[in-house]
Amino acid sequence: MPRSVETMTDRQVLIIGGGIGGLTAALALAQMGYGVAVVEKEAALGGHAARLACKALERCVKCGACLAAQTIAAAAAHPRIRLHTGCRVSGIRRGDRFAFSIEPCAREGAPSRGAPGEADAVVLAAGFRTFDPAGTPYGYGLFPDVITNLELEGLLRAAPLLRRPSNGAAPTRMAFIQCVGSRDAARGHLWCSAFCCAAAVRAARLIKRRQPALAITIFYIDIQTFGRDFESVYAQARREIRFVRAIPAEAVRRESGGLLLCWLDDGSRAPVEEEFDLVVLSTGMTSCPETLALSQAIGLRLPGAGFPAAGGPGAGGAFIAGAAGGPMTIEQTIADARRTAWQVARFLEEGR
């Protein structure tokens, strides 16, 4: 049976990717007492998560944001944990164990070295990348005052209250437009990324909170129940927020340097046009290229949806875990990661 406690064992385990994903596998494995080497190709571990703004109001909203660099501190203090970021795993290959090279990830042209190594399983955690607007109707790119979600929570990051890229006033109209790259047939992008609706309606309070003279406009299709206590957090986002139900067609700059909006009234059908001074497009998340060429060499399946998939527990010894598999949101990463942990484990004493 898998370990409960910390015992030691010379069986290691290769994890690709150092988000908040894979470091809570990390930690979960290395607590039962196998050796762990976490690959990251970033500079920085934690991935998407490390860059989120904490929401908290006059107490916690579980957002998730402080629980990366509370992961990341306690990977990093593991003595059964090797980290290596700014890195790359390459030719990996399938035998009795798994061996592969560790690479850094030199600029292009610049040679590099890698280090081999062998695993007894693979988890594959390396996470996502959020849709590029660029090319939408919207203008990101073109329009300064048109961001994206991530960006918006460098903002909030960076400085108490939020003011415009484009000449750093404080706006006094705001929306948000749900679901930019997600939902989308067109792209055949079908699934709901997961996380956007919280991620609003949590930073849309928090701006609101800041600066209560600032009108904030959320457009949605629907919006996705998150938490516990989603009902009364809805309710009382309802009598701070205008919520619309429709989709801007598109973003056009006025001369003023405001940003108009048109849309069809959910109701009457009739069109709508309102300017606003900032826009923030809710993108969605997509699988990495690297992902699923990952995935393909340690035996994941590649399913229509664009995601990886494990062939089912102990398929080899390759799993995959957090948001590498689908969108979720942190909760639902760090609880899927922790049950990969558990699969990895049995597989490695029983499995084999």
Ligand SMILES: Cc1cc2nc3c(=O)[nH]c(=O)nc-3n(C[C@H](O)[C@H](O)[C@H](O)COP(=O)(O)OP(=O)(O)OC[C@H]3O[C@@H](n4cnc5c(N)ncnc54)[C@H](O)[C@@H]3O)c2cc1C
The other form holds:
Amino acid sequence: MPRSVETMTDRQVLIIGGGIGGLTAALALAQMGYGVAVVEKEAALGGHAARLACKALERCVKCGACLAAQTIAAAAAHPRIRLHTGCRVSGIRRGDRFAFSIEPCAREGAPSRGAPGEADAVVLAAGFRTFDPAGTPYGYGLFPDVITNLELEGLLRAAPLLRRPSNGAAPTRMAFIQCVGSRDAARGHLWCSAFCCAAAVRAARLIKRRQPALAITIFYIDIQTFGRDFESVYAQARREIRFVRAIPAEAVRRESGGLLLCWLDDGSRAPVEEEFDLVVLSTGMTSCPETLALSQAIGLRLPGAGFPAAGGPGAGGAFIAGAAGGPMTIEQTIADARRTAWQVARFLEEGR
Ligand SMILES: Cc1cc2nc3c(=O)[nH]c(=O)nc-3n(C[C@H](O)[C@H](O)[C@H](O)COP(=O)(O)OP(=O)(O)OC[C@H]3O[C@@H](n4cnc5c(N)ncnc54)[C@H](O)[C@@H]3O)c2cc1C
Ligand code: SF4
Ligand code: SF4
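And the form predicted in complex with this ligand, for comparison with the form predicted on its own?
The next block holds the full complex; its first chain is the one shown before.
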């Protein structure tokens, strides 16, 4: 059976990805006594969760973002976890054990020298990429006041008041467009990205609290109420924010600099137009080609839904944790990573 107390073992686990999923799995395995190497391609740990703003109002709204800082600190302090930031795994091969090389992510033109490594199990925790909305009919990349939800997080972290990127003025009418790049049959992205309804509602409530004169509209297909307490957060939000059940067809920039959104009224099906001065695209999760290549190299199944297979027993020592396996919130990622750590431990103790 997997170890439940800290007893030492010489078994080693490689974790690819130092986001909240990879670090949670690393901590669980280190606490069971295994040696863990975490390889993170970026200079900083924590993945997407570490880039999110706190959405607390009078009280914490349980967005989960601050769990990233706590998990990074715990992983950095654990003696059995070795952290390799700014590095990638290359040449991974499965034999009796996994053999690989840890290479620094070389700056262009700079030579890089890899360090060889071996592990008894590998956890792919390389997370997700946000959908790139360039080329959608909302003018992302052309109109500076059309931004993504991840860019909004950066603005909320940087300053207490939200301003229009085009001219620095405070916006008066702001819109969120949900499901950009998710639940989109034309792109083959049939999945719901799980986090973006709650993220938009929490961000809108925070902005409304900071800038009460700002009118906020959320355009949606249906609101996914994942997570603890979110039903009550949503009920409160409906009193503060306008929700329109429609997805605008396009954004047109007016000479005034305003952004005209056009949609069909949900009841009458009549066309409606309205001007906004800031538009946030709630872009969802997509998988990354490098992650898919790694998952094949270590022998994980690819079900063809755009993400490697999540959950279930790992194939011959290869496991997956967190949003690398499919869209998940932070809370779901932590639960999934802990479950994966137990599966890895069971494999190491029984499955060889
Ligand atoms: C705008 C936005 C708002 C969100 N708001 C919320 C919220 O309020 N509440 C909530 O619960 N969730 C929210 N989420 C979702 C949350 O970010 C995810 O649930 C969480 O980040 C998943 O963690 P992860 O570790 O699986 O993946 P990630 O956070 O993507 O971490 C993966 C890590 O792996 C690294 N990596 C990738 N490929 C490689 C490689 N080949 N080699 C080495 N390292 C690699 C990445 O650099 C990254 O550090 C939000 C997401 C976004 C984009
Ligand atoms: S869970 Fe979210 S809202 Fe609550 S304190 Fe942490 S970052 Fe802030
Ligand atoms: S969570 Fe909401 S916005 Fe995100 S894909 Fe699902 S339904 Fe769309």
